[in-house]
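Just one chain is shown here, as C-alpha cells, and it is the form predicted alone.
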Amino acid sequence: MSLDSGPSGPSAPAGGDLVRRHALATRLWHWTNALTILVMLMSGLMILNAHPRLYWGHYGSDHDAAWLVLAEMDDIAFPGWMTIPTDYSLADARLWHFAFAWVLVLAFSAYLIWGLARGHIARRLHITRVEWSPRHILHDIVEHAKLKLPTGAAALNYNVLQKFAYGGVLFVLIPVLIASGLAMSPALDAAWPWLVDLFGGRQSARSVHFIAAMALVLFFLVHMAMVLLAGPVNEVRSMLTGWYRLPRDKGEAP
C-alpha cells in the first residue's frame, strides 16, 4: 500500500499493516541531507574556532562588542572530536565546508523541484483550515506532551506540529543557511552587495548563519527523540526501504 497514492480497497489501513510511506527521492534526500549537514556543522565549528565571537553589522573584531562570546581570545571553543578536521586548520575546514555546501544546494534544489512538481510537498505539508485552529494546535501540543503518538491510519499523515517543523526546515532554515553563507563570501560581497545588505552586514550574516545552524541542531535533537519514542527500528526501516508498519492502539491484538 502506498502512502502517496492513498489507501486502496474499501477500508483504510489499520494498525499492524505494512504501508509504503517514503518515496525513493525522499529517502535519498533524507540521508544525503543528514550527512551533508553533519559535515557542514562540524567543519563550521572549526571555522568558528578561528574567531569564536559573533557580532551584528558589517564589522567585528577582538576590540568590538560581541553579542556572543564562545571562548576568550586564544582559546578554542570546540574540541577536536566535534570538528572537521580534528586538528586546528581553518583552511581545511573551509574546504570541507564549501565542498559540502555545494552538495547541500544541489540536493536541496533537486528535492524541492521534485517535491513541488510531483505535488509531494503539498500533500505532506499543506496545513488545512482546521489545523490552523488554535484549539487544534493546542490539542496536538497536549498530545505530544503526554507522549501520545498517533496509531493506525492516523499515523500515515504528519500532524500540524510536524508540518510546522518540516516546513520550517525546508522553507526557512535551509534557505536562510544558504543565503547567509553566500553573504559571507568575499567574492559574492562584491558581485551581490544587496545580499550582504539584506542581512544588515557580513557579521550579521555570520550571526544569522550560526543561529540557523543551532536551530537545525535543535530540530535534529527533537526529531531523534520522536524517532526513539515512535520505535526506532520501524522508523529507520521506513527511511531505508520506504515500508512502514502502522502502530497499533494499546491493547489491540497483533
Contents of the next structure:
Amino acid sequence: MSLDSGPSGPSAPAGGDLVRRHALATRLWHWTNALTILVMLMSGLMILNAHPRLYWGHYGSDHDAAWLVLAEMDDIAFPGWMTIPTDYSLADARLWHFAFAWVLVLAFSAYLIWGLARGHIARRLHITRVEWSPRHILHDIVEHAKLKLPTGAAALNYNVLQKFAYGGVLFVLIPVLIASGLAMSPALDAAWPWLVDLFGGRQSARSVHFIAAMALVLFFLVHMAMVLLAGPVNEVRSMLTGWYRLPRDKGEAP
Amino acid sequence: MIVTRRHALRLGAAGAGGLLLSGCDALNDSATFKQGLAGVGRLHEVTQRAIIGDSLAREFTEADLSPVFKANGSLRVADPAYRALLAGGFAAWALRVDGLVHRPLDLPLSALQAMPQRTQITRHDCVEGWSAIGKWQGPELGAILAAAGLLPSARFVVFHCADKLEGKPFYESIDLIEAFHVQTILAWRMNDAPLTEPHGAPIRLRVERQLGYKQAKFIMRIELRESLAGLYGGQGGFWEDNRGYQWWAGI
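Can I get the form predicted in complex with the partner chain as well, since the one above is the form predicted alone?
Whole complex next, starting from this chain.
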C-alpha cells in the first residue's frame, strides 16, 4: 500500500506490516546526497586547510580579526582521514568540490521540482497546526529523549521532529550551502552583487558556508543515531527498496 | 531470505564506506578520473561566462579598505636585472608588448602613467579563501592592446613576469574578453602609493572577476598568442602548470 494514497484495504496498517515508505525519487536523491555531501564535506575541509581562519564582512586575511581560528597559519586544521584528497592539495580538492557541486545542485533542483509538483513534499513534511503547538513539540522531544519511538500506524508518518529535521535540510541547509558557495565566486559576485550582499560580504558567506556544513554534519550524526535506534536493517532497507516494516508495540506479539 | 538480505545490506554498507575512504585517493591519482572532474569543472567557465557578460566587479569606498593588504606569492625578485631596475626606480624599465600584434611596443613607466588612468577599490580573493580590499590605479589593458593593434589570430594575453618560483619563470594568461574588460588594468599604484616590491612593482595585473593567482606581479612583457599550448607547461600559468589550479579562476 502507498503512503501517498493513505492506508487502504480492510483495516489500517498495524505494527509488523510492510508498507511502502519511500518514493523512488526520494531514495535516489537520498543516496546521491549521501555520496555527494560526504565528498563535498571532505573536499571542503581540505579547501579550508588552505586558510583555516574565518571572518565576518567583505574582507579578512592573516592580519584581520578572525572569529574562528581552526589552526595556526602553517598548521593543518583537518587531518588526512577527514579530507579529499588525503595529502594536502588545494587544487585537487577544488576539482572534487566544484565537480560534485553540479551533482548537488542538479539533484536538489530535480527533487525539489518533483516533490513540489507532485505534492509529495507537502504531504510528507507539512507541519499541521496541532504539530506546531509547543505542547505537541515538547511531548515529541520528551518521547525521543526516552527513546520511545512511534509504533504501528503512528509510525506511518514522520513525527514533528523529523519534519523539522528533513524540512530544515531541504529548505534551509542545502539552499544556504549552495547560495553561500556561489557567493564566494568573484565572477558571480560581479554578475549578482545581491547574492554576496545577502550574507553581508564574501568572508561572511564563507563563514556561513562553514556553519551550514557543520549543521549538516550535526544532522548526519543525529540521523545515524536515530537509524540505529529505530532499527538499522528496517530503516536502510526502506531507503533501498522503499518497503518499511511498521514497528510493533513492546507488548504486541510478533 | 531476511538473513541474506540483511547480510547483503551490511556487505553493501561496509563496501560503500571502504570504497569511498580508500577509493578517493586512488581516483585522485587516476589521470582519467581527474580529467573527468576537470571536465565537469569546465562547465563552471562556460556557465559563468554566459552569466557574467561584461558586468563589473563591485567597487568599494576608502572606508572599506583592508588595514593591511596581504602580499602573497613571490615577495621578492632575485633576478639581478630586476634588482637594478628597482634600485633605479624603474626609470630604465619598459613594458614590452609583442607577439601577435601589428606594432610591438616598449612602454616606459612614464608612458603608462601618462595614459588615461582608471582608479578602482576592489576586493582581491585568494584561492586559499582570504580576501583583501585595495585601491588600484593604472591604464586599462585594453587601451594598451589597442595601441599595439592585435592580429586577428590573437586569442590570449600572456604576462611574463620577473619572478621565479621553484626555479621556474612566473607567467599567467587571460583571454581577450577579460583583457578588454574595463576594470582590467595594469596597476602601478596601490593605496595611493607606487606599487611596492611585495605587491609586484613596477606593475601588476588587476583582472577583477578572477581569483588572486591571476593577478600577475612584476610584469616585464605582454605577449599575444593564439594558443597556450607549447608555452611552459601549456596550462596557461605557473600555478596551472605546477599546482593544477584551473585556468578559469572565476570560482
